[in-house]
Each structure stands twice: as C-alpha cells, then as structure tokens.
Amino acid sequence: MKAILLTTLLAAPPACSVLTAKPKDVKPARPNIIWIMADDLGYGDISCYGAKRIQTPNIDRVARQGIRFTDMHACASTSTPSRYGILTGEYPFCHPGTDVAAGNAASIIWPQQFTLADAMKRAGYRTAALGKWHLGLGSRTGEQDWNKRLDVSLDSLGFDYSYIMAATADRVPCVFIEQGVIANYDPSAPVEVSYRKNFEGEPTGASHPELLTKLRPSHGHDMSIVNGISRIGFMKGGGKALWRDEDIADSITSHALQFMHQTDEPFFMYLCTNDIHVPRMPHERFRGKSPMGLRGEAILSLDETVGAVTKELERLGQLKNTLIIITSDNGPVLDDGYDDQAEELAGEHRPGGPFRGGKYSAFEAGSVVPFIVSWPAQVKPGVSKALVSQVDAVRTLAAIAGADIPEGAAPHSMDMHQTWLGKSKEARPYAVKMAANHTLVLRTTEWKYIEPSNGGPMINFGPKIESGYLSKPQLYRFDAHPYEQDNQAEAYPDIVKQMQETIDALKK
C-alpha cells in the first residue's frame, strides 16, 4: 500500500506550482462544447446514478449516449470556490476571497487571469455564459453602481455573451445581468444594493413575515423580500427588472437556445442552472410532478432544460458534434435555508447516493458529483471509474478544441481529455477538495486523507449535515471500502504523514 501512494504523490506537482502535462496528439474535429452546471445536485439526485424516488430521463438519454463518471470530484464542497476552480484551473484555497462570494462581491477571478473562456476563444470559439455566477462582479466589493454598466464583468474574462444571475436565488441583487448591465433595467426604479444594513422603509422577512407570501425561511434568509420570498442581503429598487423566481429557469435556457442560434462559430457556452439552490420555486406547471415536494420538482426542471438543449441541437442537427458535460458544483443539501420540507418529505431519496455527509462538507457527498461526458461523434457509451477532477477543465478542453494554454496559466489543471472522452482508463494522480471551513482533503484512487481541523461533526449553521470534521487526522481506504466508516489514520501513520505533507505543500 505505501508504495502504491508514494508513487501516486510523487507523480504529483509540489505546492502551488504549474502541471507540466502536455497535450496529447490526438485532435478530432472541434465540437461545440456545452458545459451544463447544476447547483447542489448530489450524485444520487438524478436516476442514473441510482435514484428511485424520481427520473430524469432527459439526463439519462445524454448518460446512455456517453460516458458516466462515479469518481469526479468538484474542487469545493460549496459554490464559489467550486467554480473558480473549473473557470482557471487553480485550486481555490491557492487565491483570496473564494469563500461563498455574497451577492456584492467584487469580481473574484482577476481580468487578468487566464480562464477556461479565453482558451475557448484562443480556439475560434464563440462563448457565452449563462446562470448563475457567483463569482463576483466590478472592481469594488460593495460600491458597484448596478445602475450602470458594471466596470469589471464577464466580458473581461473572455466570455462574448452574459446572461447571468449576480450570485445565487437566495442572494440580493434578484436581477439579471446581460452584458454588464440589467437586464430589463426599470429607470423608474434604480437598484441600490447592502450587505450591512437595510435600507429605510424597506420590508425585511424578519420585520414583516406577512409578506411572505411563498417560503418562509427556516434558518437566516430573512432579509429583503423579493417575490414573496426573503433573500440574504438587502436590496431597493429594480421593479421590472426583478425576477419571477418561478421563471428563471426559462429565462436562462430561452437565452441559450438563442445564442446557440446566433453564431456559424464552434460555441462554448458555460450554462449554469439555478433548480436545485434555495429557493426552490420551479414553474407552476412542475407542481405536484414529485412525490418530493418542491426540491423534486427542481430536479425535474434541470432535467427539462437538458431536454430543451439537446433537442434544439437535434433540430439544428448539432448534436452529433457536440461535447456536453453535465455534472454540478457540489453535493447536495436538504433544508439550506427555507421551509420547503425538503428533509420531510425526501422519504428513501439519498440526494448523496451512498456516500457520507452532503453540501459544506468534507466527506464525499460534498464533493463528488454527477459528471456525464456526451460527444456522439466520438465517445463511445460507457461508465469510468477513473478518479477525475473538476479543476482539469481548462486543459483538457482547450486539447479538444485545440488551444494553447500560456505558461504559468490553469496552474493546478491537467490535460485529461484521453480519459475524459473515453480512450483511456487513467486516473488523475489525486484530487484535492476543500470544505466549508477551509479543511482540504486528498483522494487518491486507493485513500481519502481529512486534515485535523477545529469544528463539530455537524455543519452549525442549519442543515443536518455531518462535516467530516475531526481535530484528528482521518485516513480511509477507497479501494476496499468507499463509504468513510472506519478510520485507518492510527493503523497508517506514515501515509498520514505523507498526506499532510502533501497538503502543506500545496497550501505553501
């Protein structure tokens, strides 16, 4: 065993330095690519990976056409830092201010980093992203004029086209972003926008529960209402700008299905549900579709805009070349703010398939998601066990689409496109996550190692959720036993160590 993880982490890059891979040879013809991103889907949320309780079948069919992953692994075991993982190719926890970004947050990748977009473009690709962010927008944390083009958005990050949601449902501002400006923009009604106080007059859930006329919150989200539902924030203005949160999920995918018909180019286009996040308030026409509740129902709207997608790239006769990826930021969660009876009515539904914790933790649950890889014209149906990351995006993408990467960029990324496309078995040498407090983990195909941190063995803030914290190391074996039941940490000291230094090294 501890020759088989000396040569697995020696095959490892130190601290927080470039990965050398080089692309392969290989270069088949250049698909459109189309980067699906559910928000807290678990990986037994969606039924090919296992769930009873509901079925997807729209998910399924781009499954059956492609490769199924049960190993990938998100950089996070929350939104933000997961995504900035995939967008540069740098592991969160090595730059500032990846924390949950709130809804005022300066923009967290810097114009001047290299992204995943401008590989795309570097390729001749036309980009476009699409729903949630979450990763900040402006120069200035709290003193955007959101009534204004905003100084720093998508634009400077390579993406052509945006239409996006600032952060997250549950977060002011409850508008959407197009180009770096409102979309729908009410003059009548100029946006102003606080984390720290309310502003005078304005109705707060927590002042006037009357109000809300659709979710209660069941833990903090009691702020400013919008909707007949209380966010985190506080917001003023926006009129016909406000979205109908019945209807967001249209409104992004009407705006994909638009792009992909405004270009002759090869597209990328990062598309970004918002379902399953709080609060959970899909269209009318999914009431009643689940036996649970409205986070079934969500479930079922992602599952329709996959559908949507991948029949308009059928009608455009697309499909065939086109690479999807569906897969999710992080692992799930039940109650995550709002009385939706979520916990109440899930019955045998495991959202985290058979894994221990969910969203915000460091066991397996938080991290480990759904990833589907369909390219019809060269992927040929399957299932990989192979032990894969998020953070590969930017280097195995710019491979198929042909683009060099320049030196010091995507640092932590690797050119994985043989495994990801179907022609290789290999797995990554280890995947590094980190958890709501900061505490990182390292997989490798035969260990999971937690390091020591200060914390209980539940997330405090809410939902029910083991953390996986432990103010002692915790080693488990992956390879005979997956599912973190028995700490081995005692038994293997020497891999603990070499673990931890592989850990500090990469903190340094």
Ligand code: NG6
Contents of the next structure:
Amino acid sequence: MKAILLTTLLAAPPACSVLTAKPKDVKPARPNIIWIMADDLGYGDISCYGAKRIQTPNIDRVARQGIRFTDMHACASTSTPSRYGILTGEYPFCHPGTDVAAGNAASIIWPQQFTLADAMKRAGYRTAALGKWHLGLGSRTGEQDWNKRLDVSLDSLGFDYSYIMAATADRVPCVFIEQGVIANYDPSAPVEVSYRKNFEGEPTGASHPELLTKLRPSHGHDMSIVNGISRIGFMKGGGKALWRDEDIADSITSHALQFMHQTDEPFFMYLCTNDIHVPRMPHERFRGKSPMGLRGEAILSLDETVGAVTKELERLGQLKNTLIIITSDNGPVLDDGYDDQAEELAGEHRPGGPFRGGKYSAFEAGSVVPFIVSWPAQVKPGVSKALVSQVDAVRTLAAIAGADIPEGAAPHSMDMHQTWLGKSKEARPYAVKMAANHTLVLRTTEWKYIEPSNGGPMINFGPKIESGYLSKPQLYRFDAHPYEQDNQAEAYPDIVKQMQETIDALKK
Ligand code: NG6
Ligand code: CA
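Return the form predicted in complex with this ligand of this protein as a structure block, the form predicted on its own having already been given.
Then the entire complex follows, led off by the chain already shown.
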C-alpha cells in the first residue's frame, strides 16, 4: 500500500532537462517581497524554533504575525548550490560549477538564464540584491579586473540594484561591490585577487600569525589578512574600500533601507546577511551579549537586521503589504575554521534542532532550515508542517507577484503559493537535496532516503559534523522521532528502489 502511494508520488520526476512551463493563476495583489537569507543559520538557532540559550525577538515577531514552517528544505547543505536553486528554480546538480564558489569564480548563473529577479521584473517590480552573493561574478574565472566595472554582474541577472560581497566574508576580495564596481573604491590601492598564489611581499595568516589580532584560524583560512583576520585566497590592495567585519551587517542593512526608500513601485529585495557565517565578528555593540560568544552575538546581529527592516517598513506604512520571508541557505556549523569558541560555548544549545548532522551533511540538519512567511494583509498566522522546498521560490513568488514564466525556465520549481501563504496544507511530493560531496537525498513527508556514497562518517576537513554518508542505501521513517537512527533500507527494498530511481531520473 505504501509502495503504491510512493509510486504515484514519485512518478515521472522532471529530469535535469528543460520542461514546458504553464502560466499560473495570477494574483492581483502585489506585495513588496523581501527574502531575508541568513547564512548557516540552523533550524534550532532562533527562539521561535525552540532555542533557549538565545532570544531573537525581532525574528520571533515576524514569525508570530506569519507562518512558521517546520519542514522547509534547502536544495543543498552548502551555500552556492543552495542559492543557485532558489534563484533559478533548477536543482544545482543539473548545472555545472555549483560547488562552493571561490571569490574569483565567474558568474555561475548564465546571463541568459531566467532568474527569480527576472520574474519579479516581469511583474513590474524594482529588484535588488544585498549582502552575500557567492554565485560568481564576471565572465571568466580568475580573470576579472576588479578595478573596472565587472563584465557580468547582477544587472545581467535581473537585479536593478546590487550591493554585494562577491563570495563570503572568509574569502577574498574583502570589499563590497555596488552596481558591478567596488564600493568606496580607493584608486591608490588597486585590487588584485588570486586563488592560486600569494602576491609578493604580502603577509598571510600562515607566514605572519602575529598579525592575526582579531581571530585565528582553526582549519584552513590562513591566507591573506584583512582586518586582523586571515581568509581563503590571496588579495592585494583595497585600501579604504576594504570592509571591517564588525561593520558588515550595518553596511548591508543601511543599503537595504536606502533601497526601500527609493521606489514607488513594489519591490523585491534579496537580502542576504553575512551573519552567521564565519569569520563571526559582529559589531562591538554585541560583545558579551550572548553566553554563546561570537556565534551567539552573530545571531543577535541577524535579529537586529530583521528588526531594522521591519521597523522601516512600519515607518513607511508598508509592513502590512510586504511579504517577508526569513530563512537560511543551509544548516548550522560550530567550528567552521576559526577559533571563535562556538563549540566550547554552545552548552545545551542544539543548532540543528531535533535533526541529525549539520552544514555539509546528508542528514537533515544540513538542509532543513527555518522558513517564516509573513504578509499581514493576506496571511493568517500559524504553523505549517507541509513539506516545502526552496527550489519553488521562482514559480511561487512569480504567482504571488503576477508574473508568467517563459517556457523552459525554472525547470524544477513548482507554484506552491497556496501552501506558502497558508491557504493550503498541501505538501510537495518530495524534496531533493545535495550534500557537500554531491550525495543526493530524497525526502517525502513519510520517508527519507540517502543514496549510497563513498565518504567517511564524519565531514573530513575540520568541522565536527556527521556526514550521513554510507556505502549502503539509507532509508529512515520520518513520522517518528528520533530522526535518522534506524535504517529501514533492508526492510523496504521496494521503497529504496523507487526512491533511487527518482534520484536517477533527476540526474539524467
Ligand atoms: C569551506 C570553508 C568554510 C566555509 C565553507 C563555505 C575551509 C576549511 N572551510 O570550504 O569555512 O567557508 O567552505 O560555506 O576552507 S558556505 O556557507 O558559503 O557554503
Ligand atoms: Ca551558508
């Protein structure tokens, strides 16, 4: 009986090839849409999802006025592939080069691809991307001239305005890029970037540990030094354009608020915080404010960003008709390469909530993320247990904004607006996710399947996280706690077979 049900659910998944798009029922209401994307924020890291050692009152307020989802899946357990899935509606394993990107990667989304921002523009929205980008810039990897306007930037991907970090705070170049050029550019200090070799005479974390005045690496992160913190990759120059980590959140937030002021049209803002990714070095005003140290302070900083945005919406009289989404790109990690005492100070805190694993992992904590949807004018507060996926962003938000999608675009995205807006409890038939070593995972409401893989039981480059990799199939029931403890693969060979076939069809 279960096997029959699964067959129907998993029948004929859309493969990596392009599908025909159907126009959706277009909604007349046009809310502003703000997608707030935290970095590496775990399911259990905020108080509305059960955290006790940290309070996030601003995020909790948005959750109270909206819907809190308990089963939202990112497309991957790291940032680049996860964000690729949101912005294109295509699974990241169907597109080349979606692994965690270097700071000098070329644009991973091709300019001719249809993006979430393109969808919003079609609906007449003004669009902006702020903060962490991590999907490459320029037309050729490693060949960008950072001192000129980049030849491929976010205006080619549907964003009217952008103020972004090329990759992550732990990767060079350590400058903001506004409209395709370095913000606050310092002509006396031209920027050069390499991920292959250092520039002559430049100190690194490895050669000059005495210059690491703010944080020391615990693994990796021993190359160029900026603001007393060594990073991944080598850079030279930057001068007054270099960021100070303590000010990153404020820079992102102030540019976000400015953008909100500048438009009479409805707007779409893809607002990606640097919090709570490493290096965790939030503003000094948070110092000592959390028993969990810098990682806790970074969560407080994230919460403050959410508060600043909602307060500004209120002030502009726009809060009621703004759809706010708060979510994360992948699951949590404590030690992700810097000695910031995240492990030592975590205490009873469970960053992954009830789930096993964490960032990078094939286990659920890697990709089940907080997901809050608020739109006071339309959405009744509540909690939704429906299984949902971030790959649906393009078609779901397009339906809400009233945009049609061109043929072949967003091939894996489904219009789930009834569920995202709490008008229906309908779940997605399944969610597909990719772990750091490309192992694919399939979740239905009832089952979780992890395909066999070669990796060892722990993530092997530093973080103390169970990988979820095993050379045999893993099948876990998902209607009972504790999650992912009791492998049922041998007891249900038919379900294993069907789930692997679904994955294989998607990979084609
Ligand atoms: C890893 C980094 C980690 C983090 C991650 C990407 C090392 C040893 N570790 O390779 O610190 O930057 O990549 O994180 O370099 S993500 O959230 O952007 O995907
Ligand atoms: Ca991330």
